[in-house]
Partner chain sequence: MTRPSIHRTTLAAGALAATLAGTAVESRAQDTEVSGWAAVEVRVFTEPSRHPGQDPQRIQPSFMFQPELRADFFDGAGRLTIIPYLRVDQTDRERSHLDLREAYVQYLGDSWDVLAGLGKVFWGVTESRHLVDIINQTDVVDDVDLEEKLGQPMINANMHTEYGSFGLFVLPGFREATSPGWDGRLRATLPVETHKAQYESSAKDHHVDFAARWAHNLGDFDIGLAHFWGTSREPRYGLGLDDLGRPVLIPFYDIIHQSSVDLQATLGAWLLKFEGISRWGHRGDNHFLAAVAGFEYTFFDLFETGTDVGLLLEYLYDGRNSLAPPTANDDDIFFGSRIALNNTQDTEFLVGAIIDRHNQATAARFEADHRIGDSWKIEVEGQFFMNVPVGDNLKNVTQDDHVQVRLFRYF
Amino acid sequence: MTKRLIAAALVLAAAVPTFALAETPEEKGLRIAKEADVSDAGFADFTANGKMILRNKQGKESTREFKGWTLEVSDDGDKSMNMFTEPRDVKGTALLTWNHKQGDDDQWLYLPVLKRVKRISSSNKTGSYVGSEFSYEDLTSPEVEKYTYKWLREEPCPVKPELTCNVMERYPTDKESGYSKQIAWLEKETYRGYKVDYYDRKDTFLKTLTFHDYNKYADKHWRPGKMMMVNHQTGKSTDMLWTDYQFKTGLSDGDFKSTRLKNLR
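Structure for this chain only, please, in the form predicted alone.
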C-alpha cells in the first residue's frame, strides 16, 4: 500500500508542472501576438513602391500609384507615410501615421487641392482611405497592446494550405475602432499573416484581407507583394501591390513630420 501511495504521489508531482504551464486560449493568443511582433523587430526602416487597384461591384477598375516609407520606433509604434504619384487627380495626396502602443494613433492627410494638412480624428478613422476598401484604421499597424486575444485553433493557412497557421481572435480595446473583432491567420514558423476577417461594430462579417506573394528581405523580414481587401457588404474590393522594397535606407524621425507632407516628392 505504501509503495502504491508513493507511486501515485510521484505521478501527481510529475503532472503538476505540465498543468501549471498550460495556457488558456487568451494567454496563448497574447503570447503568439508578442512573438510575431518580436520576429519582425530590427528592420530599422524601409521604402517601397505601390499600386492600388480599386474595383467596384460591377468589376470596373481604377488604378493609383504611390510611394511608401516606414520607420521603426523602438519604444513606441512605427511611423509610416504614403504619397500618391498617379493619376493626376490624387497626385500629391499623402497620409502620415504615427502608431502608438498606448492611446490614439496620430494621422494627418495632405490634400493638394486644398493645399492643407488635415488631422484625422479618432472618430473618423473608420472612413474610407481615398475611396478604397481600406479604412484609415487599416493603415495603422496592429500594435500588440491595442488588442486582447483568444487563440482558436491550428489549420492550413489560407492562400498557402501547405503551411500551418494559428487562428486567433483579437478584440480592439479602442472604443472608437470600427471593428468588434478580427480573426487573424498567422503562419506558425515565421508569423506571416495570411488572412484577416473583420467584423463591424454590430459584429457582422464585413471584410476579408488576404496576403500573397511573400518575399524575405535582409534574411529575416517577410513582406507581401499583394494585399487584397474584399468588402462582403458592398461587393467592392481593393488590391495593394508592393514592389521595390528597400531596407535600412537611413530614414529618421525628421522625415516623418506633418510639415513635410506638403513637400514630398
Second form
Amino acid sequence: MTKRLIAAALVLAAAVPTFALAETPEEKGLRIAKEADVSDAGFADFTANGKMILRNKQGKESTREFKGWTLEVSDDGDKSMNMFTEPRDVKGTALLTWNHKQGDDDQWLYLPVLKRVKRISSSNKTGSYVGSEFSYEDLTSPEVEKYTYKWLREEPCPVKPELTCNVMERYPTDKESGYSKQIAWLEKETYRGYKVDYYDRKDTFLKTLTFHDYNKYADKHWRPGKMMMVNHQTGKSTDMLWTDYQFKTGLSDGDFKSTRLKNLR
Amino acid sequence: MTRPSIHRTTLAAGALAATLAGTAVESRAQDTEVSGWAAVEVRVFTEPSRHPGQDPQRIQPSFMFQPELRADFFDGAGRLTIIPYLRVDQTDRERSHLDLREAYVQYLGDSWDVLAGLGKVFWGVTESRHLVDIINQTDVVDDVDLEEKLGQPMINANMHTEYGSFGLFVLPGFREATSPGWDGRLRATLPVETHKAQYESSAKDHHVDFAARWAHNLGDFDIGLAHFWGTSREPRYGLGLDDLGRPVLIPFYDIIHQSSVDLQATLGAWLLKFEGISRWGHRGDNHFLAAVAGFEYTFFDLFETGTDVGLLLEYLYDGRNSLAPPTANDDDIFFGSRIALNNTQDTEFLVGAIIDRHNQATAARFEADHRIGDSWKIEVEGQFFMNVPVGDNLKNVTQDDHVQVRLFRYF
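Next block, the form predicted in complex with its partner chain, ref. the form predicted alone:
Below: every chain and molecule of the assembly, starting with the one above.
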C-alpha cells in the first residue's frame, strides 16, 4: 500500500512540473497557437469587402477592390473565395481556395471574359498576390500545423501598447515557404494578432505586417479593419482595408465549388 | 443587301429574358449595376491581300462596345444579366455586327441553379485548342484566336453535389458561325455566304439541341464528362453562288453526337491536361476521334523577381477525314510560354506556335496585355503563318500575317 502511494506520488511529482513549471518555449508557443485557433473556432462563415492600396517606393498608389467569402471547415483548413470588383478590367475574376492543414492547398481561378474556370497550381507560395506586398502564402488560412513555434517573451502590444502581447517565433513547415521565420505578436487574452515580422530565406528582415482597428463580431470573433504590410527591402507597401464584415450568413459547402465561381457577384 | 445581324431565336430568347426579368426588376431590384468597356482596334497586315474582292487596305480599324447590365433581386438569389456587343468595322461589313453575348435570368438555390436566356459556357482545360467546348458558337470574325463566342439560347439547370456538379442544357436554336465577307482578310479564296447556310435538320437553325455534363474534383484531379446532341458548331463547306451570281462557299451544318472527356491533374507546379472527343454524324465521315494532351509547368517567382514563367507543350490529334468540317490540327505540336510580371499593371505575355508534324506548317502567335492607370488596358496580338505548303488548310491565309493593337476603356 505504502509502496503504491509512493509510486503515485512519484508519478504526480514527475507530471506536475511538466505541465506547470518545465513547459519549454516551444511547447508554450504551440499551446498559444492552439488556444488562438480554438478561440476563433465556431465562426461558421463570414463575408467582407476588401480594398487594397498598393504603394510603390515613390508613394504612387493603385487600388484593388474585392469581395471575400470564408467558410469554416472543422476537420481541415477553411475554404475561401475572393472576387475582384476593381480595377474594372479584372472585374469578376475570382479565386477559390480550399486550404489544407497538410499538403498543398487546392485553388481555382475564374476568368470571366472566357467564362473559364482553371485549376491552378498552389505551389506558388512566395509570389506577389495581384502585385501587392502580400504573397499567396500570407493570405492562406493560418492553420496551427503550418508552423512550429517558440515563445519568446511578453511585452506591450505593438499598435496598442495598453494591451499585453505574447511574442513568439514561428517557423514554416512548408519547404516552399518564402520565409525562414516569422515573429508574431499575439494579444494575451483574445489572441488578436498585432504584428508579424517576416524574415526571408536568407534570414534577412523582409516585411512587417501590422493590424489595426479591431472589432468584435458575433460575440467573440475579432477582425481587423486595416492591415498594413511594409516591405523593408523594396520600400513598397500595401494597405488592406476591410469593411462590412458579416458572420454566420448561412454559406454552405455547396457555395464553395469551382463550378459555382461564375455565379459570384 | 441587308439582313438581320441578330438571329431571330436570339432576339426571342433575349426578349423573353428581358420580359421575365423586367417585372421582377421593377418591383424587387436591390442592386443594379452598369459597367462595360469600349475599345478601338487596329489590325496591320504585313502583306497585300491575295484573294479577289479583299480590301487592299493593310491598316484596318475597328470599334467595339460592350455595355454590361446586372441586376439582383430576391436577396441576390435572382439575377438578370444583359450584355450586348457591337463591333463596327471599317473594312468588312461581315465583321460589323451586333450580338447579345449574354441576356438571361438566373435563380441560385442552395446547391442548384437554373438559367434561361442567352448564356455563355466554357468547358475544357487545354490551351492550344478548345475541343470539348461546344455549347457556344465561335464568333470567328471577332478574333482569330477563336475564343470569342456568340450568346447561345439555353435553359440550363445545374446541381452541385458531393458527387460532382451535374448540368443539363436544352438549347432551342442555333447560331451560325460568323465569317469574313468579300472585303475581309483571314478567309478562304472564296468567302462563306452565311445566310445561305444549309442544315441536315428540317428544323434548320431551330433544331433543339441537348447537352449534359458532369464535372467533379477528386483530390488533385478535375474531371469533366459531357455529351452533346444537336447541330454541329463546325460546318462543312460546299460551292455555291451568292445572290449576285458570284461563287461562294455554302456552310452545311450536320446533326451530330459528341461525347467528351476533359481531365486535369494538378501536381505541384505541373498541370497535366487532356481533352478528347468522339463525334458521330458528319456526312462523309460518320465517326472520328480527336484529342489534345499536354502539360503546363510554371516557374513561380523566377529568381525572386516576382515574374512567373509558364511553359506549355501540347499534342493535337484529329482523326477526321477531308469530308468533315476542316481543321488545321490533325497531327500537330503546340509549344508556348506564358509570362506574368505580377506587377501593379498586370503585364502579361503569351507566345506560342502550333506546328504540323508532317509538313511543318506553322501558326505562331503572341499576345501582350498591360493595364494603364485604373481603367485603360492595351492589348497587342500578332499572328503569323510560316512554312505552309500548297494543299494545307492554312494556305488560304498565309498572306494574312498581322499585328493587332486594341485599346480598351473600362467603365
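Definition used throughout: the rigid core is the maximal C-alpha set that superposes within 1.5 Å between two forms. Residue numbers count along the first chain shown, from 1. Remember, it's a predicted structure, so these values are computed and weren't measured experimentally.
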{"query": "Residue shift check between these two forms, rigid core fit, Ser74 Cα at least 2 Å", "finding": "no"}
